[in-house]
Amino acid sequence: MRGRTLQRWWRNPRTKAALVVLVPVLAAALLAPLYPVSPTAQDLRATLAPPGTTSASGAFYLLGTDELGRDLTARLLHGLRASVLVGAAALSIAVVVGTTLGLLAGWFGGAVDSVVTGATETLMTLPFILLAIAVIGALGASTTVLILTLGLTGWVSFAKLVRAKTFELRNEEFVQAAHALGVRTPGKLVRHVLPNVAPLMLVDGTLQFGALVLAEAGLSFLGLGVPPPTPTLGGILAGGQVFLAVAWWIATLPGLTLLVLVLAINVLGDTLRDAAAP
């Protein structure tokens, strides 16, 4: 991002509000292993304990426990960590695949553009949830399959964005000058085209990150995400819905955590977009 764009982004009060929420949440997710209580440790004497309960063994449960007496604070922290890491890994795959295909389609055009455009349009017509269920059902539920499924279905927006910008940039004077100097195609794409599409990718990547985190939670809710015993926000929410009438905190707290995380990410993406195109 250029200096003026960065200044506009930082001066936006919504940017600071989003960062105030997002930075502590991400820090808590990354530092989850430092929490002294295991997310899988059970205390059957403290099942369905409400928030702020001290058990007979002397353990204090800040956010209560679930039906097996597991500390909900520990499970939320580790579930948040799983959602963030899966979303980041899937986003990395989507960025690499989408950027590469978008650069090739926009630069070469012709048959390459037709193939890439056909692939993007095909994926856009397929309902994501049905495609994900089919892939995970065929390959089995695992963290690796989940990341690959999210990453290899999330590259479409990057490819469309990079293709359009590359098609515009390939006729610019600085690119033509590089061509006249004998710079090969990989050099022109990496040195001249890619830096000019990077700000757009940053904006779209921020918005896509929130969508991927939400998609991971949705698949985990359906039992197609990260397999047990690793806790996930969607998995905790799915298990807690059964006890909603007697233990509201089990389903409500992961839902609120997911809402705050995705909302903060989307607000940050909106402010980046507004700063890049005021």
Contents of the next structure:
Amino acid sequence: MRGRTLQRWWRNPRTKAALVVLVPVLAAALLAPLYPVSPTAQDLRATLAPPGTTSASGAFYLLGTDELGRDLTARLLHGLRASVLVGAAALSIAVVVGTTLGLLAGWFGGAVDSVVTGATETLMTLPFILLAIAVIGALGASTTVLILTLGLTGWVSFAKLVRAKTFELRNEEFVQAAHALGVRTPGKLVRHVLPNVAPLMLVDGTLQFGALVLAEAGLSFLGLGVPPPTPTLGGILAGGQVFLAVAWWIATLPGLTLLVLVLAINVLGDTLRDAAAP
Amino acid sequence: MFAYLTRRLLLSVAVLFGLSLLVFAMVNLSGDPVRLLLPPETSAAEVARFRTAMGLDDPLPVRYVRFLSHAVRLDFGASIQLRDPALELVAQRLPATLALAGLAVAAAVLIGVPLGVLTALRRNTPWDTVITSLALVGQSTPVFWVGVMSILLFAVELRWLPSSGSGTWRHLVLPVGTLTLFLLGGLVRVTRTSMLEVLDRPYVRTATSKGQLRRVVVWKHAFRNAMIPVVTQIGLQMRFVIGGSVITEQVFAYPGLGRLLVNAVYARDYPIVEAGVFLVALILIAVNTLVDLSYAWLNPKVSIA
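Structure of the form predicted together with the partner chain, given the form predicted on its own:
Next comes the full complex, this chain leading.
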């Protein structure tokens, strides 16, 4: 992004609002292992303790406990960490796969383009959850399968962006000039096409990150995500639904955590889009 | 028009073909299906005879062609748990899901489109700011959390509505409401963007400057044209509707297709998963084709050739 665009982005008050929320939340996710209480340690004398309880053993539960007396603060921090890490890993795969396929399709056209467009079209028609059900149903739920499923279905928007831009730039004079100067194809692609799509990719990547976090949470809620005992926000929420009438906090707090995280990401994506294309 | 339909049909066939490859690969990647079909104490000779009878000893391409020839006739075999034909079981659950999804889409359109038009006409007023912000919040909220919170409020605290199950209209209120909220945010934002774009076009400004009534300009000149991207969006959103429905059904123990599929995954009941994935894909392809055709009706200038 150029200096003026960056300045426009930074002057937007919503940018700062989003960052004020997002930076501490991401820091909490990454630093979760430093929290002194284990997310799986049980305190059977303090089960279903409401937020702000001090148990008989003297432990203080800021956000309460679940049916096994596990500290909800610790579980939410670790669940947040799983959401952020799985989302980031899936996003990296999606960006790499989408960029590569988009460059290939846009540059070579013809049969390569047809195959990539066909794959994009297939993925755009089908609900992500249905594909995930097919894949996870066959391979079983594990963190690796989850990340691969999210990553290998989330590349479509990046491929479309990169393909369109590559197609457009292929005939531009400066790319033709590079060709005339004998720059080989990979060099041309990387040096001339990628910088031109980078701002749009940043906007799309931010919004896609939010979508991937929500998708991961949905699959975990269905029991198809990261398997237990690793806490996930979707998993904690699903477990808490059973105790809704006696312990509202177990199901309520993971959803709020997700909402805060994804809203901050989406507002940030919005401000980036406003700055990139006013 | 005819050429367009042909192209569209070919593309649909290609999509289904890709999907069949995916499903076939899945089932064969996941290990030996015999293990799931026979009791664990079966003898080795028995297993071998069964494998030959089922054609599992044939090479992969032969098995794929056989799978495809069955799939074309919508024959996905019998459910491993229930022994009934998988497609029948899936088809039985379809009406419940279509009712949930159909009502939610209708409600989202009836609420979302007017709100989107309102925000566009009152651009940069408090109305616009509040509704647009709420729409973004809606888009950032996990659908299952909305469902669980609605149970907490309307079933646990107020005791107005049942928290799960199906049968009466009262069972539909919370699931439909949840799915509607899930779809609403995106719809408001798309309508707003599209309406703003159209209101800025020369023919709308011309209509205004020649003294045409504001009402006529907005509804006759702008609204109809602004609806084209909105209809596309609704078509594209159908996959989110189904995705959201799968989760919503799970939250409310609503006996639809999504819940059947999720439970089939738990039970490793592949025929059900295959039949369900195929049926939904077929429906979505049909819907997207209808959406494309509706362009011509919305905007006579668009000739699909």
